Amino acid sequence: MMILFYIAGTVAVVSTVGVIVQSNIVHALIYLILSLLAVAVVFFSLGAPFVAVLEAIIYAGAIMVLFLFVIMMLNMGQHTIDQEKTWMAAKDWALPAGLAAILLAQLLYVLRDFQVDIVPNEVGVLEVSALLFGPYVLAVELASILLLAGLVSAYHLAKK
C-alpha cells in the first residue's frame, strides 16, 4: 500500500506541474483531473476510501466538468493564448521556481527523519456526515454559496 501511496503522489504533483506550465486550458483541465483522481487514490492509501469515493465524485467527476463546459462556452481565442505564452517567459517563473525549490528542501529535512508508527484508522460514512451536518455545516453551506456564485458568474459572463 505504501508503494500505492507514494506512485499516486508523484502522478499528482506531476499533473499539478503540468497544469500550471500548460498553455492549453483544456489540456491543463484534464491535468487536473488527473490530479484530483491521484489524490483520491492517495486518500484511499491512507485507509479513508469514502474521502476517496467523494473526492474522485465530486472535484474530478462534477466540478472539473462544470470547469470544462464553461471554458469551452467562452471560447476565449487566440488573443488569450498568445497572453498566457507570454506569462510562461522563464524570468517571471525565477522567484517562484526559488522559493518553490526552499519549500522542498525543507520538506526532505523533515521527512528524512519522519517514522510512522501510527495505523490510519477507517473514516465511515456516519463519522463524516455527522461532522458535515454538525460543527461544519456552516463551511458547508458557505461552500455550496461559492460554487453557486461561480456558476451563475460563468452564465453571466458566457451569454452574449
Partner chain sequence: MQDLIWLLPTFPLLGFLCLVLTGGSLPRKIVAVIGAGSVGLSFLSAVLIAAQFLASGEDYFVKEVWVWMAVGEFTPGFNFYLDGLSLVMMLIITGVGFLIHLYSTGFMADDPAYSRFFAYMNLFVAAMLMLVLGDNLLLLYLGWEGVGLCSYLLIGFWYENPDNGYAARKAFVVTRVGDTAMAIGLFLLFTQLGTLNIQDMLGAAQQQWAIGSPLAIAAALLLLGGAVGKSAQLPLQTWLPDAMAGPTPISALIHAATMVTAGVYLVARTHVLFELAPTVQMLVAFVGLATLLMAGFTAMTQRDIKRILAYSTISQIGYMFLALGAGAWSAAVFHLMTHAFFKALLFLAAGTVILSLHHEHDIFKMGGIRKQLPIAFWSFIIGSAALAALPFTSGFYSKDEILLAALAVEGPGLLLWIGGVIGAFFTGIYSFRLVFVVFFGDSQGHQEVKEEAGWTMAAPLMLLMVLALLGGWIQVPLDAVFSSGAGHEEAPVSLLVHAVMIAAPFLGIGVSYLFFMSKVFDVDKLMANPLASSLHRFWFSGWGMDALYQRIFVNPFLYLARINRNDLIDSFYALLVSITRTAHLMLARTQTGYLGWYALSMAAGLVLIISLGVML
The other form holds:
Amino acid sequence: MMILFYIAGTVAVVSTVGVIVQSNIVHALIYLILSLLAVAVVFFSLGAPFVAVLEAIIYAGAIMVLFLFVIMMLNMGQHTIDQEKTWMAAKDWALPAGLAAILLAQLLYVLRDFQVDIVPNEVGVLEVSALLFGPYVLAVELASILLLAGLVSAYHLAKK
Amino acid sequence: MQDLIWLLPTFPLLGFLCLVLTGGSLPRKIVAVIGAGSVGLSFLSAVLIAAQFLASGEDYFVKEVWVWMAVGEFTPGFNFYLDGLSLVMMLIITGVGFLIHLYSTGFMADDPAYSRFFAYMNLFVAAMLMLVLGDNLLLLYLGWEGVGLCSYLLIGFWYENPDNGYAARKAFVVTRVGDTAMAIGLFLLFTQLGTLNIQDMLGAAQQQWAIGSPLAIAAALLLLGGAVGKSAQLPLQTWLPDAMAGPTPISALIHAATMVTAGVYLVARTHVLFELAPTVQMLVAFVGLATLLMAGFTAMTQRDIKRILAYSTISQIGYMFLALGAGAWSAAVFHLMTHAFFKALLFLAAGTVILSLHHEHDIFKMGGIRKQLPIAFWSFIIGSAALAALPFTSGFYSKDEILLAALAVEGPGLLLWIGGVIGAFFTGIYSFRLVFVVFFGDSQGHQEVKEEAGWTMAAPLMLLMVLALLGGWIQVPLDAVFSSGAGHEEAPVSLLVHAVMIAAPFLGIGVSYLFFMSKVFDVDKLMANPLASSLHRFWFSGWGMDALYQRIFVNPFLYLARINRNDLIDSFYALLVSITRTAHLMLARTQTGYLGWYALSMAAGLVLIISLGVML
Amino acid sequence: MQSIPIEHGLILAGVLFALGLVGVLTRRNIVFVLMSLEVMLNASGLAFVVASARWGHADGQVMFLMILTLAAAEVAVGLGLIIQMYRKFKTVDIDVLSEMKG
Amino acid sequence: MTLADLLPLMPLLIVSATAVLVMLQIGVRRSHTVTATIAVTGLLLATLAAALMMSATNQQVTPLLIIDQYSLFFTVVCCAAAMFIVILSYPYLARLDDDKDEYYLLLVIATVGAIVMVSSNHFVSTILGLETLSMSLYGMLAYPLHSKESAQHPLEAAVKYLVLSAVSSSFMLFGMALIYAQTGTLAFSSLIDLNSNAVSLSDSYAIVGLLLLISGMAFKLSLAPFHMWTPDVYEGAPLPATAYLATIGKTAMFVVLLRFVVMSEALRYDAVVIVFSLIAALSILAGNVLALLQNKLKRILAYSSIAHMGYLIIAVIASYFAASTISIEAVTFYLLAYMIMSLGAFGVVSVVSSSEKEFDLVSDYQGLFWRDPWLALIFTGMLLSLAGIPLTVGFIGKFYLFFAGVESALWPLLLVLVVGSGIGLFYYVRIVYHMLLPVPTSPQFPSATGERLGSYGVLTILFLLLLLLGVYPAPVMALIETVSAFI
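Show the other one: the form predicted together with its partner chain, since we just had the form predicted on its own.
The complete assembly is shown below, putting the previous chain first.
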C-alpha cells in the first residue's frame, strides 16, 4: 500500500505539472485526467475505496467530459497551441511559482513535527453511506439545492 | 401627572418641529398659537407636576423615559430628575417663558420671519428644560449646547445686519471658551467617577474625594469655567452686552431670565463638588463680587437702554455668584428667580419703549414719555425698585439674604459684604438714572410716540409687575436639595447692618435724583473734570475689556494668522490631503481590472499572512 | 500492510494545491484557469481524505463528496460563462475581461 | 434527524419550498409578476416564522445546523433583506428583454444558502451554504448577459467573481482540511486541548490552517488584501444582485466567521490576532482611500464596504479580550446597521436605474434634492449613516464598535478607525453636496413612475428603521444582547 501511495502520488504530481505547462489544451486535459486517476489510486491506498471510485467516475469521467465538450465547442484544437505559447512567457512564471514555492515551504515547515502514521484501515462505502443517511442527511439535501443553483445558473448563462 | 414630566420639553419641541417643517408657510395666527401655546401647555403641565410633587412631600423624583442605548456600563438615557432646584427652574423657564412668548406675538408682529422666530424660541425652551431636568451629564450637555446654539441663532436673528452676525459670533466664541472647559470637566467627572448620572456622581465624589483634593479642585474649576462663560461673569462677560443685538424678547428670555443663569444652576446643581473644593468656592464669591462691581460701574455710564439692562444683568448674576461662593445656595436660586421676574419685566418694558419710539435705543433721546406709555412707566418703576432692592419688593428679600450670607462668611466676609453694599448703592444709581432720564424731563425732540401695543404685550407686563412686587413672598422648596450646605447658623445681625443695607439703594436713588432729575449736580460739569471723564470713558467701554481682549487675544491671533498665511498648519493639512490623494492614485492603479493580477494579489496576501503567522 | 505517514499525504495535497495555484496565476486561457481550479479543489479534497484516514472515520470522505458536488456545479457555471465569453469576444483570453478598473 | 428536528428548520423549509414553487410556476407559465409575488410571499412567511420561533428555539439540528436565537435573528434579517431586494428588483428587471423568472429562483435559492450559513456550526454546512449562495450569485451577477442594451459588464463581473471565489473556496477548504487533520471533527470546535491524548501539533500548524480558512473568508468579506475583486464585481453586476452580494452575502459570511472564531478560540494565537489587526487596518485605510476620488457610486459603495468590514473586524478581535459579550453585540448591531444603510443606498440607486440603463455616476444625482426631495432625503440619510453621523443607526453602530474596542484597549486600531472615518466623511458628503447643487439643464433620469411605488415603500421602511435605530436603539440593543449570549 505504501509503495502504491508513493507511486500514485508521484504520478499525480508529474501529470499535474503537465497540466499547467502544456500548451496543447487537449493534452493538458488528458494529463488532468491522469492526475485525477492517480489521486483516485492514492485514495484507494489510504483505505477509501468508495471515494476513489467516485473520483474516477465523476471527476475523471463526467466533469472532464464536460471540459472536453466545451473545448470541442470552442474549436480549440491544434491551432491554438501557438497562441498558448505566446501567452506563456518565462517572466510570467517567476512570481507565481515563487509564491507557490513559499507557500509550499511554509506548509513543509509546519508539518515537520506532525508525525502520525496512518494505518489504512478500509473505510468503505458502508461507513460513508451510514454517515450520509445519518447525521449528514441534511447535507445531502443541501447538496441537491446547491446543484439546483448550479443547474439554473448554468442553464440561464449558457442558453442561446 | 409626574410621570408625564417628559411632556415639558416635548411640547416646545413639537412646536419647533411644526414650525420648521412647515417652513414659514403657516399664517401668523397659527404660528402664534403654536409658538406661544406649546410653551403655555408646557407651563400648565409644569404647574400640575409641581403641585403634585410638592404635595407628595418627596425630596426628589426620577422618571426614566427611555434608555438611549445600553452599551455595557454606558447607559445614557432620557431620564428626568425633579427636585426643588429643577422645580424652580422649570417653573421659571416655562412661566416666564410663556409670558415672553405671549409678549412676542405682539412685539414681533411686523417681522417677516415670524415663524422662524418662534421656531427658535420653542427650540430654546425645549433645550433649556432638557438642561435643568436631565438627570445625566449627557442630557445636561445636550441642553447646554442646545441653548448656546439657540442663543447664537437668535442674537443673529436679524442677520441682514453684519453687526448682529458679529455679535452672535462673539457670543458663540466667548461662551465656547467656557463650554470647552466644562466639557473637559464633565469628561473628567465621568472618567474619574465612572457614571453619567449626576446624583450618583455627586455621591461618588463625596465618598471618594477628600475636601480640597486636587481632582475636586480641578473638576470644580473646569465647571466654574463653563458657568462663568454661560453666565457672563468676569472674565468672559464681554459677549452679553453685544448680545443685545437680538430682538428684545430674546434679551428678556435668554439673556436675562433663563440661559445666562444656567451657570448659577450648574454651580448649584454640583454644589457638592464646590464644597469639596473650598478654595474654588471662595473664588466663585470673588468672581461674583468683582463682576457685580465692574458691571455696576459700567451700567452707570451707558446710553443704550438695553446695554444698561445687560450690564445690570451681569451685575445681578454677580450677586448670585457671590451667594454661591458664600454657600448660600438657596439665596442664589432665590435671587435667580426674583431676578427672572423683574429683569424680564424691565426688558419687556424696554421693548415697549423701543418699539413705541421707532427703534430708538439711546436713553438721552427719549425723555418724558411717562404720560404716553403708562404701562411701560409703571413696569419700569416697579422693576427698577425690585432691581434696586427697595424694601417689600421681591429683589429686597433675595438680595438681603445674599448680603447676610456674605457677611457670615468666615474670613473675608466683611469685605464681601461691603462690596455687595456698594454694588447695591450703584444699582440704585443706574436703575433710577434710567427711569429719570427716560420717563421724566422733557421730550428730547423724538418723534411722536406710538400707541402702546395690544393686550398680548400688556398682559405679560402686568403679570410680571405683580411677580416682581410680590415674588419675594414665594417660598422656594430648596431645603432638601441643599441639605448638605445647611450648616449656616443664622447669626444675629445688628440693626446697623440692616440699616446700611436698606439705606444703600436709597442713597443711590438720591444721588441719581440729584444728578438726573433735579439737576442739582450737572453731569456735564463733572465730565469736564479730566479724571472723571477718563473714568467715564473707561467705565463706558466696560472697563476696556473688549479693547484688552482685542489687544491680547484677537490681534496676536490675527497677526499669527497673517504671518502664517502660507502656512505651517495649513500646509500640514495640505500635506495630509496630498498624502491621501497620492495614496488613492497609487492604490487605484492596483485596481487594474485584470483577473490574473487580482488572483496574484490574493496569493501574495495569503503568503504574506501565513508568513506572519509562521514567523510569530 | 505498512503505514503511511500522514504528513506525506498532506504534503502531496499541498504540492497539488500549489501547482493548481500556479496554473491559476499564470495561464491566460480561461479554460486552463478553470482546469487549474479543479486541481486546487481536488487537492483540498485529497487533504480531507488523508485527514479522514488518519482518524479512521468517514467524515472527511463525506466532505470530499461535497467538494465533488461543488466542483461539478462550479465547472458547469464556469463553462457556461466561457461559452458566452467566447461568443462575445471570440477569444478565451481572460485579459479581455478588463473593461472595469480604477 | 427526527420530526422534532423539522420544526426549527421551518424558515429554511419555507424558503426551499418557495424555490420549488417558483420552479413549478416557471414550468407552468412564465409571469414576471406572479414569480415576484411568490418570492416575496415566501420570504415574508419565512421572516415571520423565524421571528415567531426566535424566543423559544434553541436546538442543534443534526451536527450541521444550530438553530438558536442568534441564527434565527440573522435568518430574520436575511429573509427580510432578500424580500426587500425582490421588491427592488421587480421594476429594475421589468424591461429586460430576456426571461426574468430565473432571477427570482436564484435569489430564493441564494437565501437558502444564507440561512444555512447563519445557522452553521459545522464545516460541511458552511461550505454547502456558502457555495449555494455563491452559485446562485454567479447566475444573478451575470443575469442580463444576453440583453443587448445592458450598460454594465455582467459577464466580466461574473467571471471575475467565479474564478476568484473558487480560488478562495479552495483556500478555505484546504484550511479546513488541515484543521480537521488536527482536531478530527468537522464541527466548529476549539483547537486547543481537544485531543489531549492524540499527538499534539505545533501551534504554527494550527495557525496555518486557520489563516488559510480566514483568508478564504476574508475574500468573501472583501477584506484587504483580498479586496480587489469588489469594485469590479459591484460595478459590472446588475444593481439588485450587487445589493444582494453586498448585504446578505457579506452578513452571512460574517456570522460564520464570528461563530467560527469564537468557537475555535482562534484568537488565542497571537499570530491570528496580528493578522486580523493587519487585515482590519489595511481594509479600513485601503477602502476609504480608494473611495476618495471615485466617481461611480457602485464603486464608492464597494470601497466603502471594504472599510466597513474592516471596522467590524475590530470588534471581532475585541471579542477575545473583552470579558463581556459586548463586542459580539457590537458586531451583531453593526451588521444590522450595515444591512439597513447599505441596502438603502443601493436601493436608491436601483430605484432610478433599470437593467437598460444604470445611473451610476455621482454627477447623475446633481440637484436630486430639488427634483425628488424624498429620495434625496433617504439617500442623504443612508450616506450620513454610512459616514457615522449621530442620530442615524450608523453612528450607534460605530459607537458600539468603538466601545468594544475601548473595552479591549485596541488603541492603534481605534486610531485607524477614527482616521478612516474621517476620510470616509469626505466622499459620502461629496455625494450629498452633489445632490444639493442646482438641477442640471438636462436631468439625467426620468422621474419615478407608478411601478416603482414598492421600491419607494422599501426605501421608506429602511429610512425609518435608520432613524428609529439611531434615536431609540435601546430595545433592539436589548434584543441583541439576549441573542448574543447564544454564540
